[in-house]
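One chain comes next, on its own, written as structure tokens: the form predicted alone.
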Amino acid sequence: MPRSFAADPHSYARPNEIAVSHLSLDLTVDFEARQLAGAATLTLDRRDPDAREVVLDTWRLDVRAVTTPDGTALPYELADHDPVFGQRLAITTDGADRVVVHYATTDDARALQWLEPQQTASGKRFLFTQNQPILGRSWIPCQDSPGVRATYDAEVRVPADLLALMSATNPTARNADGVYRFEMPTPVPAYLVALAVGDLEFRELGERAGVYAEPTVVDAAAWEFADTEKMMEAAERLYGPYRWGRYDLLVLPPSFPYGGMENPRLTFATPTLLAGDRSLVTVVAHELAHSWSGNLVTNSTWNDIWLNEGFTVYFETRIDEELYGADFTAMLLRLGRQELEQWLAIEEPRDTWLELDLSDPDEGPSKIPYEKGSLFLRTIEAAVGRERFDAFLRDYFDRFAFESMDTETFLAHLREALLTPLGITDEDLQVEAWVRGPGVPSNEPHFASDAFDRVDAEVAAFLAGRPAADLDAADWVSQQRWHFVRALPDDLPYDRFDEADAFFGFSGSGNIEIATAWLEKVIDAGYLFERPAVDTAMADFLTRHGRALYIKKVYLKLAATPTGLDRAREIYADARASYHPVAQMAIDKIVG
């Protein structure tokens, strides 16, 4: 008997009755109408022999007909629209093993972003999707739950001067007729189905890896991501074989709302990673790690997202340690702990648990599941030893490969396979406090960093009056500069902010982590409102970038005061149209 699907509060689907096992898409991309139109053929796995309906998730789709593959009409009901979950589509199957939904997307397809030529590096139109967490239903009628997996294939027609790519087998060059065919033979959840269409070129990074980007960007991207194949090898040494064939990246235009999206075989990446010094490639390690934690073993519902993201942050830092050493990783761990502290200070206590209770997954969790989840795994590692914990994780990825996982099932497996044989109890690890308690329990590990200790010494000297130009900072890497910004007090005299900015160039930094930390600092200090040049740099930052987490941080700081809120609204009025719907939803709530 197949394993039952977990009840998903964020999906209408009833996969324990009838599950979708394969999706076949036939779509035309119409840039003029900003529409995808065609059909989705769904192969059904009838798990309950008495079930007569297959239930799908949709979001304002224009459903034109539902038929069998031979064209016989099938009864269906499209329910009223819910502002969070969209519309329930119930199809009476009449015993059919496959159903065909003929449909088109509408202007409210929140997974799709249609970019005009002026919004791209190539000066040509661009389309990309972003399904996670529950936006896939806005362009595909599907069972939009991370616990439901299906294989898929697609035929996609696009303008002949553009290239289409999906999270599947991909071409490396354009077709003359603009018709592309894709296949994903490994079952994936709906949130991992992805499509991009643009003026794209490909560069090899290794035997199994490559990068796509617009022509003026692709060479810089290939240089920045040169270590990708080495990351793959390091990950495999840790936790077993990479099971997805190729690992390619696609660098999207600036409006992409995330650092990366772990679409199988084709990670979507923000251009903000192209810092010019490979200082932000840890995001690539993060998205690669998702090939195990997330894509291979997937959270059953979005309330269990820490099982994706906390594991992935832990795995990411282990890859970084393999490639760049323990000293480098210690800086990342300290920065992650600082990030966690910032979010703990602004979130409600219930939202700081690992096991969440999300009313709307599209509002997105904070970084807490990422950093607190990783810290919990580091706590387990410290208790059992790295060798045992690595063996446990490798077995975990093998044992539950291509399955979904919920929090309680993971904890039961953790006890049975690792803790109990060693005589370690839940109380010893404070498991309940980690998973279903606010904040961070007292048994967290602490991370020393000699590199940051050196920064702290220079911060102390700077605060004691030493000129910025005399600081021993010539060999600092970007993480040290980031730590320096965070360590500055909010009541620093404005002329010292001037001095630090003039020496380090924080206002114009090409590193989004440093630039964001600087803007947060100078807004809190009131300095930004006294320096027109810094205010201009902030406006440029918020207009040029669409990476939701980072612009959200700046808007939150601005919105904390009446003066700042007025400025935020002024900037947002100009910038909003260039943001992805994911970012718009987040910023709309902040600026009102």
Ligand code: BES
The other form holds:
Amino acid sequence: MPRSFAADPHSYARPNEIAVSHLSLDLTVDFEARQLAGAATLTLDRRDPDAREVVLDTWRLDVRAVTTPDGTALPYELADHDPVFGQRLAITTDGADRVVVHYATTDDARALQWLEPQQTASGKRFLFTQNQPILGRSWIPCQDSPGVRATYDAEVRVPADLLALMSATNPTARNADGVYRFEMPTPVPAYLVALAVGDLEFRELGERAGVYAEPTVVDAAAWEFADTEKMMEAAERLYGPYRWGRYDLLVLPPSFPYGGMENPRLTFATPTLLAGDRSLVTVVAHELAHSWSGNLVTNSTWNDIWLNEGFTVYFETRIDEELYGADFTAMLLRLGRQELEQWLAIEEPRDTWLELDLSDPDEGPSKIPYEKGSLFLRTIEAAVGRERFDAFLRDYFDRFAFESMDTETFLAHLREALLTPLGITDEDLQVEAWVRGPGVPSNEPHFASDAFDRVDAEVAAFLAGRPAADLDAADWVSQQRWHFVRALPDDLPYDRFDEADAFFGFSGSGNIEIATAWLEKVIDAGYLFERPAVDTAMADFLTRHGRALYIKKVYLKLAATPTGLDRAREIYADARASYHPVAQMAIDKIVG
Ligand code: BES
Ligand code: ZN
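Next, report the structure of the form predicted together with the named molecule; the form predicted alone has already been given.
Now the complete complex, all chains and molecules, led by this one.
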């Protein structure tokens, strides 16, 4: 436990008075009522001897009683609902070291998505949670601040034909009574508590790694993620021991709103990663990397999210380099830089600083903390050399393990442990411009990629008139095709779009990155509105899955013109109900 907790503008909790150090959940999962009901027992760490109240975050919870473990009622006060932060729950502890909140979730539990049989591969019902950033309070009364860590255990009752899993010790098969017990002995912030309930099977991937998915998906998932154990070994060689025991993956139904979510011991993943050619497994490297950057050393508040995501993108690309080589990774770095440019065009200048000032963390995430953050780390690496930077990072994860980190503390440590001894100043590195300035400072490193130079040459030939079928593209990997799409000009004549699509099959691409890049391009170009088949592919794309950052990009492009906006509204009217509340919130803002 830290000596004192940093102030968090996105939580009502007052952990410097009384902090929650252990959470014990006892919940029944009721699919008919779409409700979790039961109790949360919170173990209290009294940090201020005069403190009388423990303050929790809640969001539209139906709080039925608060008691001591032996059933004595305790006074509590549930404040008015705030549309961003929910309801402050203050419990008078009367000296108790444990309090029990008896509660149920409501229809507004926005961390939860309840799926009907037709929304899953197995044809059975499914429930999953997504807590990051501040949705956890909608199903657990908790101190919902990334700076507050607690161990947890849970007993969860589910229908007997379904398996329950958490970000904790997990079963590998169903039991007869539908009652599952979980332990998470390592302290974690509330955003990393997770639950999934569905028709799930397990496949071993290695000594410490495995994958869960619905029965018709699990073998494909095991094939796609075969490199997971190797990624763990590479990560450990880079930055020290993996501290969470097992690393399993859970492939969710298509409405899962993220590529992946780094729930400890059990990464949640979108089925859109199952491209059939292992081309998207860098997302696994990303979620695995969070086992250090994020889960071990955690951003103090969501304003410091670049310390989670920027470090993780950097670490991810280092794992990719270990497994797939420097030439492959150079393409990823270039694609990341393109991604950053796109998001710089979308976001307000203040939202392009590394140190953020978020009024509503649930509005996020943008890719800026990811890509600008990792580019800043690459800038430091270039200045000090890889060997020194790696030693610095290894020590950083060790020294601050299980602690939280804010931007200023990180910068102070960076100066002391790395820069000052080498005579490098903040001015040399333009630190202030990176952290508290818009856009990208002038000292960014550039990444050369022969593979992309070859693509650029073919793009030039294509634009000069060479037919798509004659391009030298037979051996291109998916990252090269992705780059090709992005490199096409918006004013390309429509018959040339026809040709490119006929040859490469962009409209029907099973690779979500290529499909997204293509749709962005052809919406901008106006081409999509002239080609019913491409429009149908787009509608299908937006209905088939609910991966928030990707559908958001497509809706944003559509919303840029009146015709597009009308079409977006039409599609969204059908698709909305299938999206997770997080994705609904994001898209409501765009087409609402
Ligand atoms: N932790 C994030 C997802 C997240 C971030 C959820 C902020 C809520 C708020 C996860 O690790 C992530 O970054 N997912 C990405 C994939 C990654 C490879 C960039 C995604 O969803 O696309
Ligand atoms: Zn991430």
